[in-house]
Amino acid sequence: MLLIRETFDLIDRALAEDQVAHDVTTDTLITSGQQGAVVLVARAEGVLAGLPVAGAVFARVDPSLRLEALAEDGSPVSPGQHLARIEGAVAGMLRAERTALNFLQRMSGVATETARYVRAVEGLPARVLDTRKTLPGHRHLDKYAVRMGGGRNHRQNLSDGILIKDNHIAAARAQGLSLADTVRNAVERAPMALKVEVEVESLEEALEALDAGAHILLLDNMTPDDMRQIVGMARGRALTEASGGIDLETVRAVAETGVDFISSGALTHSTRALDISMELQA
């Protein structure tokens, strides 16, 4: 994993709400010159994904501190499993166990929900992609975990593709604009190389999207009936993706419609944290 500026920000935020500086439970209990190694053991079964910025957390804490990592992002792993050592000072170890492990946990967490996703179509063409439904600030690491859980990643910002949503759409209906011309506008005005996509809700705004250049059709909350039938439409047309209200009883039959990509909010926005734990060992 590349940490970039953005992390060591993040990281440094998250040090500061902790005030990792002013201890004082380590500063009244544990001497400066006090050595000893820590493991990371995970508590649950699931994915694992962080590792490089828990080590991070603890070097910025204390420099001498430095993380072995005994497993990999993107393995899986397993009740009473190891998944890094660290030894040095006691005192900076404690200072950062939970910055470390918040961040550690998360990233675990939004790994093991992609990995559940994306077991769940198996077989079938659909990528499983996540959305900018992130925690703020966190998007470039929830998105690094979504791909450690095998998921692949949507529009990284508004810059990164044109997608014209509902809000889009009657914005430009209050001009006096059909779907239509918004379409054409945006495939005309679009910078080079970059896609269309177009939010649909039904058949018929389906089949206007498509005749009017969009390059991928959204589907919105629509039935598995409709999907099939609109991916039928777009076949060597437009690429499909389907999203809204798509859970893991509900995705496998999404993706036997032929859509090319499902994607699902619930990956990083209410993922629940990977129980981690840290131990100090004898």
Second form
Protein chains: 6
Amino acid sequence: MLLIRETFDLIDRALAEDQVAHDVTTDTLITSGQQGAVVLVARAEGVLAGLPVAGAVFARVDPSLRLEALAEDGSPVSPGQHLARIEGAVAGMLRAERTALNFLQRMSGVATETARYVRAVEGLPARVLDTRKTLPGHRHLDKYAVRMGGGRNHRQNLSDGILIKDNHIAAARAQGLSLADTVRNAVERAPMALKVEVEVESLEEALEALDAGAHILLLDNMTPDDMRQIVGMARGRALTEASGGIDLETVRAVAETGVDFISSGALTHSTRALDISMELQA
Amino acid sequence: MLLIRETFDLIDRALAEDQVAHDVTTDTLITSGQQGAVVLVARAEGVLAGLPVAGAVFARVDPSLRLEALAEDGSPVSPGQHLARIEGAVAGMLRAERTALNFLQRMSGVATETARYVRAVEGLPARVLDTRKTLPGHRHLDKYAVRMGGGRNHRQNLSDGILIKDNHIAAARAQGLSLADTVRNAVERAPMALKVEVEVESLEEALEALDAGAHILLLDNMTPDDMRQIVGMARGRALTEASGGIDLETVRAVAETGVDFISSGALTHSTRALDISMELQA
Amino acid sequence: MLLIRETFDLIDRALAEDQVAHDVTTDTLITSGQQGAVVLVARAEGVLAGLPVAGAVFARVDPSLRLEALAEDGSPVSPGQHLARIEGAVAGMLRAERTALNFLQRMSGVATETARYVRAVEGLPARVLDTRKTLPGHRHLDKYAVRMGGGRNHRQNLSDGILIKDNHIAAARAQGLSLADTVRNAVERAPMALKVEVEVESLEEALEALDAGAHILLLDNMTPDDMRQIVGMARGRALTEASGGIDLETVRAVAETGVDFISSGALTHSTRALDISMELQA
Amino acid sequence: MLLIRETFDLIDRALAEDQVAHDVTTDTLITSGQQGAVVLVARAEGVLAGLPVAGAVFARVDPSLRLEALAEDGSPVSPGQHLARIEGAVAGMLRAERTALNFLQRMSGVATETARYVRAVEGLPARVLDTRKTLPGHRHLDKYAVRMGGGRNHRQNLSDGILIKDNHIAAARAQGLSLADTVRNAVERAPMALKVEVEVESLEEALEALDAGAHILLLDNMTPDDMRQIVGMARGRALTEASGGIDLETVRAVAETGVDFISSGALTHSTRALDISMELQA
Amino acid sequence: MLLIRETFDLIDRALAEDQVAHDVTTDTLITSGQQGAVVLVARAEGVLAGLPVAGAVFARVDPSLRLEALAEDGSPVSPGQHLARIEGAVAGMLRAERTALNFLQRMSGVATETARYVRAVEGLPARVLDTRKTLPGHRHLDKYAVRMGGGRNHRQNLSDGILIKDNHIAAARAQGLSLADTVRNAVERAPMALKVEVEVESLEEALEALDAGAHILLLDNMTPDDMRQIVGMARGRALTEASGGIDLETVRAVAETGVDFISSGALTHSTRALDISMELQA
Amino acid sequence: MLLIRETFDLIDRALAEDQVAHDVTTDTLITSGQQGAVVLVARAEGVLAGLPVAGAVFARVDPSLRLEALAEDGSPVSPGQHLARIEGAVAGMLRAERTALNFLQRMSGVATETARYVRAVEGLPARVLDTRKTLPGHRHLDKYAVRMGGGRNHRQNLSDGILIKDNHIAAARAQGLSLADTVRNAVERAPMALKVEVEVESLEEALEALDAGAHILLLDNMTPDDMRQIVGMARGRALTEASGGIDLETVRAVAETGVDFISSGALTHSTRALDISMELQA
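The form predicted in complex with another copy of the chain is what I need now, so please give it after the form predicted on its own.
Below is the entire complex, every chain and molecule, led by the chain shown above.
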């Protein structure tokens, strides 16, 4: 479910903000009748994501443009590799070029970065998760790209999981409630289909949350040693997720603590675009 | 003109994709009556951008939440600095937190990176420009953030400038037209209010474009030496813009060639978010 | 979170489909200057829900119309009781009357019916749940009305809970998977924050699902005896929900089996409107 | 004109509120390649309405799903009868199931109830009319369903008929105008293409309205005797419509008074859904 | 009901198509802090219409801009007359100027032309009507402007009146139905609140339509003599409307035939804008 | 790029405001099965524009209706000429008729008027330009129609050209800036791709603007003699555009001054519709 209404809607707004219907350069220089072909070419190593979105961009600008995929989302690509070929009216391709590449480079960038983390923890049980630190309006594209890079998705949004974070705990404390009280309230009152995850910052908090019935512990910015102890303590009682300032250097050490999940906002909030260009075929 | 309809529209979509109206954690734990205050705190050095957008996010979730700015867009910030304070119903702040920060961290990231380029060319005439390699749906926010970082904006979209790029030239060549023909066609046929900019890849092309009447030369991926020669050649006849693979290491050398403008897609397509957090006040 | 964007959007569509801006009767007979007051009056016994929505309808038609609530959502009402009073331009009230009442009567009807079920199981642990059998476009209003009637909400939508129903099981069987296989797949692959609920139709299936790790059993159209056995079997291992053809006659007997939840589509798909009228004050 | 823009729009919002693009159960368990067939099966006696809408729901979720109708809107159905068959990707059918049935059950419920009233007055001249007491956002679907049940439509909205109701009369009285004044004003000032209908509550009012030129009399909550007298009085001068608290028990007695029309809000505001289910074919 | 949702929607689109948020001239030259005042000045004789719409345009661009009306919609204006005054930020006024004037000049043009027709038939019973030949998307603004010019509105749209035109009659004839058949069908089957109007082209057709029960006759492109005869024939039985090629030269002669209504598409499809300008006050 | 999203959007709103889905006349009289053909026929001399838009209207009402063009946009038409033929369901054609013609008559009216101006300056270098005095919501249709009539387009909107008009100059003067200061500011600060056009009202101002670096001079309401002098003065330094109160009588005299462009708001703000009708074929 990548090409859903939200995707087409975002494409339309991207095309509108680029004013493709008023591309004065193309209008001035290219006759509507000129036919041709272009290829999308990788300029760096990475993992591909978003080709169907790029295809939808071209088709939205000119319904007769059809993108033929030469690689698949989720597969590794290398510099010079042809990713797709589009035939048809040259004017439409030129209008659509920048918007299509903006989507494709962003999504492939996310997939590429995710794949680096996944590779870094290879052989260990920890699975790499994204966060809600996605680009406004791009949530489902970002989460799709993470999956293409081999990662798994955490919550889609605020409705599909209880995650009690530092500010919730602080707010409850201001009402005189302990961490244990808060966790118990959540377990009892939450929609029945949802588990309860709690952010903890120490061994003591972890134990308090476990005893209060938490289903998942979010270990925020902890040392590997602390994580290892909590993982042992939680085994069979709750799942564990590590997060906070984990980067490619440190991710394997974190995974070796035995946590079930490692989440990183950087997958989506600090991504380098993958370099991809469009070339007119002679 | 930052808080225009497109901005509110994007905020609404971002809030919808995060389902703030169905925040099960907040619904379960926080009573609607609880009042409090939070601050937005910088966690790294950078340049601030997007505070009015963050404020609009809070107000959209709960119209009684008003953000009091403690710093201004465009100003430098340092770790620990309080950027804004919001008072009111705690539940609304918690619902809005992630979306507000997603905007603010992204925009401040763009401003911060831009400021690095601007600082790198300080004292030289070259001005730092963005490109159309912005995030789909975020064009005007990205361009605003570039300005907050001290950069200038290139074209907003395809309608407000003639820019003849490699693919346009190739397409015209396929019709038997030389670079000079293409430039002349553009000068003659373009909307009268628009200048004509042409991408050139060699001294010869630069000369051909100049002679055909180009108003601006886009020097793509050239050596500083070639740039310097073209800049000399163009003086008094056309403006010059350097682009292509320019990074923080190389940007000063490029600026020293005397080009009028230096543009970089990386300002907006490969940005690291600036770390900013929200903290409930005791 | 009742008056969210979706609500205003639905109100606008309702007003548009009734063409309130072209109310030829009011346009023909009522001068725009005439002031007055109306009351909303209950004509039957029930539970009130939707007064803020009715208020929003009046305000949308004429921003100067302000509804003063004389009763609260969730409270019982009796025939002749004044529920709200609105003062201002008579023309606006007349334009808005039907749309405001259509919302209010529907929502109060849902709350009233829910309250009957809740009363019927009083003193027993079972909680009354709604389903996704809501009116297209009215999901969050229907679910709000259920809460006002004292019921609890099941899933909001397909994203916030795993519920393996008969057709999922049949589809998996067609692929050679047993019920146990399917449950195990769900437990393993589902988003980590979500529990797994399974529809079962016999003791054997219930046992199979329990052993495969189901967190909740949906007991569909079972005899009270079978339910009672499964409830005993599941205690401490999984929650239980009864559904299917349960009405006001039978609901107490079902609750006496000890199930945790009882869900009924009829709360929202077969509701009688609560009779409420608008009366101009002399 | 059933599948108009408003219908597709409502379908899209219904699918969005059910988050069909994020059906975690289907995503977790059903592979996108699995093909199959389902049938829609009536579980109770009634009149069918809305099959094209249900078909549009399936097609909207997966354009390759095509619904083959096995019965026609407006025809009677009986328990166990197959109403439609859909072939294609199983995942799409499962995502769409609830939304498609929510439309179909509601619309068939309205048609079924209408047909009961129509049958009750068989052989008499009175025609059964709906009202504007429809579900917000469903006006044209409700009115279509009434037609499928053999009823006729009253006004679509406030723009296509003058109907002077109790509150209009009261508002005019507050300005010193008699009922006759009000009717005369309406006849003179109304758009030339529209007739004038007036709600009357007694023989005296009926006579006053007739003499003032009313084209239609709305007899609200009257005894059959009074209705009969007014019908006689109006013959050849105006049409008559009975309304107010008429149910299946009393409707024939009302029709026997000779009124031209009988309208009932209950057709649309208090409808029981017709039980219809979707079954995967082995 | 002028400033309804459709109006704001059209204003937003008009502002978007003019890209007021990217007014490069104003952005380049006017500081956001500069305050000032402007007046709207009539440059020709005419009738004013649309001042509230112009006001809404300014407020939409900058909510702090408030238009003070110096004349009222529907009143005559003369060259040099100040119609309105706006104070506030100069930048916003300059951005909004063209869009506000485009609405105001158009609407005042329609009102001015209508007033000419109304004046031409002064003292005669005939009332001047508009048609559905309005500008796409401007229906309700055009019809409002006609009223401001002293005209009356014909149908708002296809739903609020039966008007059997030449093509309907031809289509029915192709099915073997006479004009009388068609009229009788309409009278019997039409929604009960609507009258039946029929286009006739001769005395014979007029008689046929009358006898079949038509409530209104549309006399299309007839000689005054024929009209006069039909008017006499229809007296007490039906209303009459003249249309087709009637201009300011001929309209009085047409009115003298005694027709009840005269309609002209030219009021809205061939309007000269009324010249109005905006001037910055020293 | 005529049939862009804005066009379809405008068509949808035009169809909605005409309530084509509730065409009571067609619903009452025409069976959905009746097939037939219609032609669109010119009733006056002119230039055709908008046939694809008319075709889109028919297709939007009934996707099976396909318009076969018998003439091309931009070509001259004469009375009685068949412009297009449509075959299919008669009901759909009747519903769409008015909306399709409203677009077609308006656009052809604009093209026709433009062609008159173009013909009037034949043989002279001046090119005929439109302005931003277009109908709200119709900007791109109006500008397309101007091109079909042989004219050229001035700015699409406020973003794609610097045009310093009287009010900008007055606002700058209020800040103590001379015309020369203002022009210099614009040249220096404007987006690099845009030329600077300045409205001047005298020879002195023209000279001042030229010396300050203006690229284009807008000569507003000047005598031919003044224009001729300025044209001479500007040759080789700037382009010239004449505007203000130029009509068909005077346009040739203006063109003979040697100006590069002549712009007229009347092309789009005061257009007579071209008479075109739809006729059912026997």
